[in-house]
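The chain below stands alone and is given in structure tokens; this is the form predicted on its own.
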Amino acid sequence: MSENFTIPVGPLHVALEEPMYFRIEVHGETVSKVTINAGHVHRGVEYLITKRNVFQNIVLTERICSLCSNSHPQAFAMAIEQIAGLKIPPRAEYLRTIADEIKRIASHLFNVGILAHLVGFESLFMHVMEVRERMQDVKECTFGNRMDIGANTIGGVRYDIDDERISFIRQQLSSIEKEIDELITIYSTDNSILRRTKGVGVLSQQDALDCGVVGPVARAAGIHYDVRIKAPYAAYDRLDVAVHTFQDGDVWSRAMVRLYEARTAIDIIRQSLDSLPAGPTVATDERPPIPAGEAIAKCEAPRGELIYYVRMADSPKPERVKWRVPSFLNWDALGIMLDRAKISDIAIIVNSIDPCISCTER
């Protein structure tokens, strides 16, 4: 006869990269209820931002999250630029797009690589991470760093690329493209992957709408929403951006959305390099004055829609900065995904939303 019992997972647990507490009630081997408690690593970054000027906050916002470290300062800079009435140069718009997509590829490959590890396919895990390492090389060559790339500033970007670096990026993309195409085939056909991910952690389209999920989690449930299309920023309104959706809303669909988006990101980078205009990379060489005002800006981070609200008063320091991260919405859907799931699938389902506790615990 099956028994009812409770499994506490976290806030410190070998299966968790960051502190989060899951109270999982199970009946036999089946999950019957999940309670998630956050707040274990609250860092007070929103408060710290009000104690620094807007230019210092570009550095601070980049350190909110490593995988989304380009999206946070980009959205913050876009909000400040709206308040200041700054129009960034066309070259800077394309360079922001390139930085955005380079980070997206690395982030998505990391997630699908972890999925392979969780299902016990270690050789595939090492292969995916090897492909991602080439993307890390692109970061290091282009930005001088492998995680926090420091690409954005108020009024433009802090980096530029010459013909030699463009040639290197193109060469690396050609190599990575073939590898991603191979990974798409493997994740689409290998029984080790399909058996553990197909029909697991299902989130229907209606449940996805009710929970307000964003990013690959939403698109895997058939929701055709991408900030790069719905509210274009940087140079996305001049580029061909494909939006990939699946209908099943399971772990496999979320992995496939990320793989196809990584493949599309390569196309977007190539388009950006082909259309990269000459000219300055910042709107002004001097630090522009930031008047009183408020603005909202958003971008498509690797995990989904990232929204920033900034209010400035008569001070170089923001009066209020608030952001809504993708993981904040996607966490809520785990209760539905984990309902009636097997204990062995818990880690796989949690990984499939690509959760970021650093973003959530701001």
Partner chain sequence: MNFLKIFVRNLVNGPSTVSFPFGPAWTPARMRGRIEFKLPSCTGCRACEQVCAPGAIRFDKTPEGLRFMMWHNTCVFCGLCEFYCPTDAIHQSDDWHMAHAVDQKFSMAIRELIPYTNCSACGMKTLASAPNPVGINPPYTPEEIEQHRQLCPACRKKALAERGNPS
Second form
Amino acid sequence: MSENFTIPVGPLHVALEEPMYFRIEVHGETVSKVTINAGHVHRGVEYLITKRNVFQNIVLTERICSLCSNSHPQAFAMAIEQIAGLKIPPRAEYLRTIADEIKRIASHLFNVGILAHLVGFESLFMHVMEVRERMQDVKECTFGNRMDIGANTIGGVRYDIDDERISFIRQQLSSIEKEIDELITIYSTDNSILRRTKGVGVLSQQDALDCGVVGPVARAAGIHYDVRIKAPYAAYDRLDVAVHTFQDGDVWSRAMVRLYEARTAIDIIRQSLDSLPAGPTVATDERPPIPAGEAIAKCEAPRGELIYYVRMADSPKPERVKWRVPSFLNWDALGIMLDRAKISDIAIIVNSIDPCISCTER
Amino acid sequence: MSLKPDNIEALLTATALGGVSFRQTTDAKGVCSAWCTLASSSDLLATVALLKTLGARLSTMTVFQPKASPPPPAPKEGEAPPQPLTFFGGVIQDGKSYEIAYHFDLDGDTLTLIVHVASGGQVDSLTPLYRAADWPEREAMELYALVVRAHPNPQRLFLDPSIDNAAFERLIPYSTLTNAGVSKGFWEKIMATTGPKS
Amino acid sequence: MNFLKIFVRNLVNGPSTVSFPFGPAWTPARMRGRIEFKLPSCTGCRACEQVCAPGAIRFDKTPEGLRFMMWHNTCVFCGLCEFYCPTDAIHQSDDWHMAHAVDQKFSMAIRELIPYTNCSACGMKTLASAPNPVGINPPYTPEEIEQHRQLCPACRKKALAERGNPS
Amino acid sequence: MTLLQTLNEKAKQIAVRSPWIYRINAGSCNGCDVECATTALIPRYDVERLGCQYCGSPRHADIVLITGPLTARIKDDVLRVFAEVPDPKVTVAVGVCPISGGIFRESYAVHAPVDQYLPVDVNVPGCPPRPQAIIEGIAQAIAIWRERI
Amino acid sequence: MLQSTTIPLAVLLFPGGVFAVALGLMLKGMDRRLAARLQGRIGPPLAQPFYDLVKLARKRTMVPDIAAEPVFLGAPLIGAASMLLAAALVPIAGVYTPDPILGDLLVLLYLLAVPAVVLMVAGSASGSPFGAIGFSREMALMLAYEGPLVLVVATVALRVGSFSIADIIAYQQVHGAFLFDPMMWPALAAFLAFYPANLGIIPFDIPEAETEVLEGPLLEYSGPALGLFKVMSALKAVVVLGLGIALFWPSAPDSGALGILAHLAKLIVMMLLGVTVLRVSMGRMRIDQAFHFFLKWPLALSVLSLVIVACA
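For comparison with the form predicted on its own, produce the structure of the form predicted in complex with the partner chain.
Okay, now the whole complex, with that chain kicking things off.
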């Protein structure tokens, strides 16, 4: 029982949605050292993005990651709009918010579901995924794709919703609202979940500040930071956004933050639908010219703050685009969370930061 | 609305002895972006230490090589040859120098600290001050030939060993795509295939 | 034991499994699926080629005319081509039945040709593409489109000026 | 001889009702992976009624789903894991990335298409393909597998 | 009673052998089907475990380069053979009583430990680090659950005054099943905690946890060898549940066909209520949690039951 092993976790590991590679030295069942080897999903997107024009890049940034696939093009478009001085119409602002929140619900539910899968609670996993599937239906009916929704374009959005579709969205929202409330009860009372997540993978508030973690990971450690409040974009400055924080910084707190945020997202979508202004959805039908310039845009992706820096020279292709995804910082913090964890908890802790490797490695 | 604290420009000017160029913009929703270029990259650590005391969080850093300035018109006879264009601080715009931008978050607002480093130059590591600088600096080192001085763990981050260092310096300046040959091969096969029109 | 409630619900309501693949699959109307190309509406402006991120669309000048090619196996179904097409010549259908054996890989493509013709007014060799309707009010009638198709760009401009274009 | 053949044929028909699936992520943006997981594991699509089962080990698999454009860093691992899948097996490329490299094809860090390194049998284009399309691809793969087992 | 000439028959045909394998596969199929229904799915056909087996028989067994080949391939054979023998040792009340030559309850207890040992050997022979972790977990879990099991069996034997299965059944035929005897409930409770661990189902499937150690010892197995493990696990369900029936609930009609039907019905009830519902309604424990659980509850309960019976 007290032998020392070195076990490779990944790169192709069934518990991990994406290839990542840890070398874990264990003493018995306890982790003594973690070495993170990154780069398995490095596709050189930062290189590709300088070879394509800004319109192609809306699509390229969407393919950086399919779980935050709305946030990337949105932040990129926001940066380009700043450079070009385009003001997007109010209706587009609200539609962007709606798309953002729909993605957030689906992404958070996916993560919370995978948590149940990792603790071996298949029925709960399937139940969560069934609930999420209703959000997928909304995406497929509204945007035409279940993952890469293609909502954004430079100067606005590419989709519009009519009364029929609004009532469909409302109907789906009220049906999952009940389910999410039920899930919140299950996740906060079910023994199978509690015994595997409470006090596991703790990241203290001080460590969280040192690592600069963002999103649900930061909020679960008691850091009150949400881009939607601190640096509002789209229509968030006109909506009531509740921020949920927990103090413990463990796996359970992160799961609960996500569930409560999914619940809040329903409210945000409802508010947006209630006050959806009429008008055009794009600033211009043509492809607008983009002058030279530089800009920074931030938005709250499901995993936390996503920041884009775009520099245009006199060319349709950007000179440099750099983005920092939320998982980038959160991933580094894994070293602290995994310290002296149990082998069984590795996958659970890794999943708790909702690691988006394709975002991180680009 | 403006960046907090209000006297940030004065604080930065007092700290960066080589001089700063500061500008800030505020968008329609009151979100502030400030850009602060340091004349000398040796002021970097002191400035960043100041920002840390102000509660700034390091979001990320961007390294890139701004394009060279267009060649100046040939000098008329008797005139001195024109000076090459430089960035603020004196680094020549030769297309090979680095512009390094550190993006800080000040409670929602963004402050971007920019330094210019000539080709082959070095820049101080911020990792001792900000743990979040670790990965971005390692990434900068593998994508560019830039040297980050005193980095605690200067190993490769993402790139496969089969890819040479300074990938972006070799690849970005050229307009072609590295694997364009694959696409060409595909189109040749598509043209050679007479399948059902669909 | 909140979960037992869910079990009971599942037993009472029966499986939520859909009948596909043994029955038909539900497809939403907005589903972004296989690209379709309507040759008669294409103006040859190549906007789709310019916005296509994965390089799935390609125009080539050949001795016979302007050849349009589109390969489904690298298309990412983003729909930008449809969004920026001024004449709706390229359209994303809701067809998603695209799984195919690997030997069909390269036949999953669209190959069309906008042929050369001689201008019906001046006789110059020109592309028989559809005229670009952007900013034209009232819009072209189908007859006008057919007429303009046979004209070279210069003669099209003349015809448009004669038609009167208030916008 | 005929009896043996009949038995063999019968066993083949039975065996083909138990295709086990293994997913290899070759550097995908995780869209296709999420859709594979959705297809394989959620009640609405329930591939278990086709006898499919998601395996944790490549050695248990019959049908391999590959997603992603095969990045430089993952290539060797993918080839190693693929070799661990016992014959007879069928390979399905899910999404446009493994088929042609899709949007990432022209990058320095990508080795797409996958079929220059492994024998691929069925392509399922899409970005990502919807679960029904993946099931369609799996159904085609099972038809091919019937000839091999 | 059966003659010793029928021993091969008992091991190979009924109630062990072909019958037990078919029964085990059917129970597994029912388990999967009900689990699917509880989860709101249609689920696989009842014969799915059988299809899987035929498929595995037609695949290739790959031996990892670093594995010890004879051990690697021998382990599943021994495991399946031991369970085949064990199946012949499980009585069916009123129908079949195992020949004492084959062995008694103690032999059965030893045989029941074989699959776990085989999995440990297989895990370490495969040379994979996950197999090794599976090995140590299997060992820890076995340490935890064997104690309560032995105490439970001892309690029953003490009550009956014999280690012979025939005597245990006969005693209950006369005095009524222990299932309905409050004095035996602590022992029953301890047994109910034991068998999920022995069968390796959630919440105790820790050695084979897919998402943690990728099916642990079975990770490197493929083809027919994997099939043998599947047979072993199907047989084990029949044996362990059959043992439970013999120990606590053997009352049955005295005639052949009805006796078999009653036995089948009990097995199915135990499988569906005791295995399926249990495994789908909770998550997995960590090995340390499971270890502590066993030291706390089943051990205490089994000691308690022994004390009660001894004092009574």
